[in-house]
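The chain below stands alone and is given as structure tokens, in the form predicted on its own.
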Amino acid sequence: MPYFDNNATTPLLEAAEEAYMLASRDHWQNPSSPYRSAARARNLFDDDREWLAGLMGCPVEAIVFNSGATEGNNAVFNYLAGKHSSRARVVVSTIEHPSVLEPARAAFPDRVDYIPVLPSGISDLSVLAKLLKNPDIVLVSLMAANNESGVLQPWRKCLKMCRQKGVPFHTDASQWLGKMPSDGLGECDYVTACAHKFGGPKGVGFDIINQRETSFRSQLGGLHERGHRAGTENFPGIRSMVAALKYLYENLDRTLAEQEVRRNIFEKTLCQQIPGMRIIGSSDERLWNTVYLVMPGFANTRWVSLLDKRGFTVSTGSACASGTEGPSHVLAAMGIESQEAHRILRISGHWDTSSAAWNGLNAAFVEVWEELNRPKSSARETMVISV
């Protein structure tokens, strides 16, 4: 079944699967143990940390392995809340993932300021400039790329503004890493990422932490990760995550060029075939794999169901918001009215999504559109009379 919900989670890349199985079979020992077999695991573990630090452009000591971006985001806000006075405030964008918004509000109750977004989905940094005048701001958090719209956020500009004011900057790079060049991420004070968004296993990720923050602790109970995060390291998962990144960044230039062309052809063709359809964020830079559609009619759940019956998996938006009432907070922040929000579909391709798969999805959309618009037969016309 062609899978087009990769912004929610990705299938395990072959290179990542092989690395996981090999590490689980040959290097299952605790890397912190003193004997030789564990030391071999530790050497490979250290190699992976060093390679990742080189990719991110940060010191080796800045990498803290963990269970994923949700843990990492919670750790950053909880740490800063414990470090600063009750007057301290944080700034986040209105389109952050819930794993940023909820920890920020819990750690800094009634002390969160927001960067709004323009109708295009890009964060309005003119508002941030005003907020940074407040000396009580201790952190600014802006995601690198939005998980719903795919719109790239101006995190580099945000970082520069924070540097000028001496305010630490955090970015959740979960959707960026593996899809876009990693240049500059290591300059941020805090970065969070998770492997399952880029072809690695679930339950593993990492933080980049400011090296001035020697007292940073995400959880207690041991001296693992130089005391920053207690708990036996998930070496097979980390090995698999790094293998996924190695594969992706060796092929990134080709992927960017090929997949963006395929996505653009899909969008252009579909707009010609389904009148009244609108693409959110199409006028700005987006992730090459993401299409955020406002369909011209019918609830998005009907589209998802009928496309699924034809073998194509798409979503209505963020998987973390599924089951909630009303439109997502991202759509609300962008000013999308409720009537339109219930007709939103998110399509997110894979690094290996073929032209045939994009073409097949296009054809399936047209079939569903025709089915939804087909006049309903009356009961009299459909009644079967037995003689």
Given for the second form:
Amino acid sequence: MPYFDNNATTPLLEAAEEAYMLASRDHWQNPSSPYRSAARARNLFDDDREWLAGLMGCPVEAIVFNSGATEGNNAVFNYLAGKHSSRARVVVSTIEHPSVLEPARAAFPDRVDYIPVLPSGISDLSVLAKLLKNPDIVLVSLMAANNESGVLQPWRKCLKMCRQKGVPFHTDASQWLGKMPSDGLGECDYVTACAHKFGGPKGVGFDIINQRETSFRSQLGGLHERGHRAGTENFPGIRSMVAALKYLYENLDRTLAEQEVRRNIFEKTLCQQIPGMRIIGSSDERLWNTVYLVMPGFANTRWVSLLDKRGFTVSTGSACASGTEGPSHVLAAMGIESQEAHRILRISGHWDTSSAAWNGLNAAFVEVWEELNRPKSSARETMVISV
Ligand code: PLP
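Given the form predicted on its own above, what does the protein look like in the form predicted together with pyridoxal-5'-phosphate?
The next block holds the full complex; its first chain is the one shown before.
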């Protein structure tokens, strides 16, 4: 069944599944235990950490494995709130994932400043330049790529601006890692990522924590992760996450070249077939897998269910926002009117989504559009005749 909701979560890549099964079968011991079988698990674990640090371009000691991006984002804000005085403020973009926005507001009540986005979906760093004049700012957080629109955010430029002012910088790279080159991420003071967005298992991720932050503690109760996060490490999960990244970064150039072309053909063809349909965020650089659409008519939930009946899974927005009343905060930040927000669809492909799958989705969209526009009376007539 062609799955087009990979920004919500991904199926396990084969390499990741294999690594998980092997580690669970052969290296299930606690890597901290004092015998040889556990030491073998520890050695493999150390190799994985080293490989990941190499990919990210950060010291090995900066990596703190955890359960995923929600934990990672919470940990950064909670740590900084404990470290700084009650005057300290943080800056976040208005389109961050709730796992950044909510801990920022909870840990720094009434002391959060915002970077707005332009209608294209890209953060407006001219506002950041003004905010950075305040000496009370202790962190700026800007996601690397947005989970709803797929728009790439200017996190490298943001990092540079923060460096010039001596302000620490955090990026939530959950949607970037595995899809885009990793260069430069290791230079950020804090980075958050999770495996299930790039073909790894759920419930595994990591933070990069700047080396100067020796007192960083996200969980107490043991000396795991050099005391930064207590709790027995999920070694099979970590091994599987690293295996997914190895596979993806070996094939990244090919993926980027092939998948972006497939996505662009899909968009171009669909725009010709469904008049009045609009693509959001396409005026700036986007993730190669994401299509964010405003349909010309009918509620997005009807589109989702009729496409689903034809075997194609797409989303109404982020997994967190869908199912809630009202438009998502990302759409609101981009200035999308609420009557349009209910006609939004998010389509997100995979590293190996075939041309046939994109073409099939295209045909299904056209079929659904025709079905939705079919006069109701003819449907009733058909029913009467068939009875
Ligand atoms: N940050 C972003 C940008 C995301 O898209 C998500 C997942 O939806 C998260 C954080 C939360 O990740 P996790 O499910 O690993 O807690």
